[in-house]
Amino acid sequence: MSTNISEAIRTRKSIRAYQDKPVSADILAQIVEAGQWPPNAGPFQITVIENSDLRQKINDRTLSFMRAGEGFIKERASLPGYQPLYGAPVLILLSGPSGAPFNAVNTALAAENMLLEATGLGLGSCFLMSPCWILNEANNSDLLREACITEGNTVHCAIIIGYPAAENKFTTAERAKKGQVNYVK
């Protein structure tokens, strides 16, 4: 399935429960592909995550970091059946040199990018920020090492990438404009 850029904008939505079903390797290297054509100033590093045990780590501690947290956080990891990574088969981390100016913007518009490059290829997807709250810690550097994240380098974001499973009770049905718009002429 191919799809124009104009309307994977429009109909690209987060999508918080996946089939478990791999994603071919000829459509997850497009979409990587893609992550490597953003405007950027600087460099950042993609690392697809297809490894499950891995994947499930990631996860596990992220929701026990959820858990002990307060406010929105912790209220989304008490949903019965709540998973931070919503079973995706696929999760990419985006991450660049601790301490370079423009990392969060860069591995941002990298990161939107697959977002777009997935929907247009009929996937779903959810950019992720929860990972990153866990994996920038002491603490967690072994996840690090096993994700192969270049040492010195700071997790700026993520995301997940699958086939959106029929149920999907953590995805809200419809998306909206956002933005205030000013003209200025």
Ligand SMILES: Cc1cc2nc3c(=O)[nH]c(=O)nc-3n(C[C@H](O)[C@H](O)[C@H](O)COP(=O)(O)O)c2cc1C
Contents of the next structure:
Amino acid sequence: MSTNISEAIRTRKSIRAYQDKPVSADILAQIVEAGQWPPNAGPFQITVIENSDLRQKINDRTLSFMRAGEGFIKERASLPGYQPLYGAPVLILLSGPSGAPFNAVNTALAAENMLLEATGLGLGSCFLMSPCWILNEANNSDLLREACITEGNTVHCAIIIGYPAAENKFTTAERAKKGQVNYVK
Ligand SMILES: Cc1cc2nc3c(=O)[nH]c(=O)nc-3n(C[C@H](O)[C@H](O)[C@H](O)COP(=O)(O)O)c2cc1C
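Rather than the form predicted on its own that you just supplied, could I have the structure of the form predicted in complex with this ligand?
So here's everything in the complex, that chain up top.
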């Protein structure tokens, strides 16, 4: 399946439950390559993690962090069956040299390209900040090492990709247009 860009922009949504089905290497390569064509103002890295052991460790430490947190984050983590990586078969981390200007923007633009490409190809996806809360902490440096993200780089955002499960668990609200628009003529 392939959709045009206008349709992909409007149909993309955060998927929070995935089938236990791998993403083929060629589909994944196409999605990742889309992440290499964003508007850009500086270096960044795209780290594609299919390794289930590493994904599980990142998931579990993120969950522990969220459970120890407060407010909305703690509430989410307390929902029965909640997993921060939602069982997706692919986790993609976006990182950049620590302290470099525009890191957050560069990586977010690359992430959005991949989300839209995945949508166009009929896959589900979700933008995530939650793994970043733990990955940049010194006591989790083993995870960054395992992900081959070298010292001096910071993870700024992440996405997950996979085939959506029938029920989009943990997504309650209907999608709505965001942002305020002012036309100045
Ligand atoms: C900065 C940022 C951080 C986000 N972090 C998470 C996250 O950690 N976990 C999650 O499930 N969704 C996360 N999201 C996804 C948003 O919840 C989602 O995009 C928003 O509710 C709109 O829904 P939609 O993506 O279906 O349009 C994040 C989105 C943004 C922009």
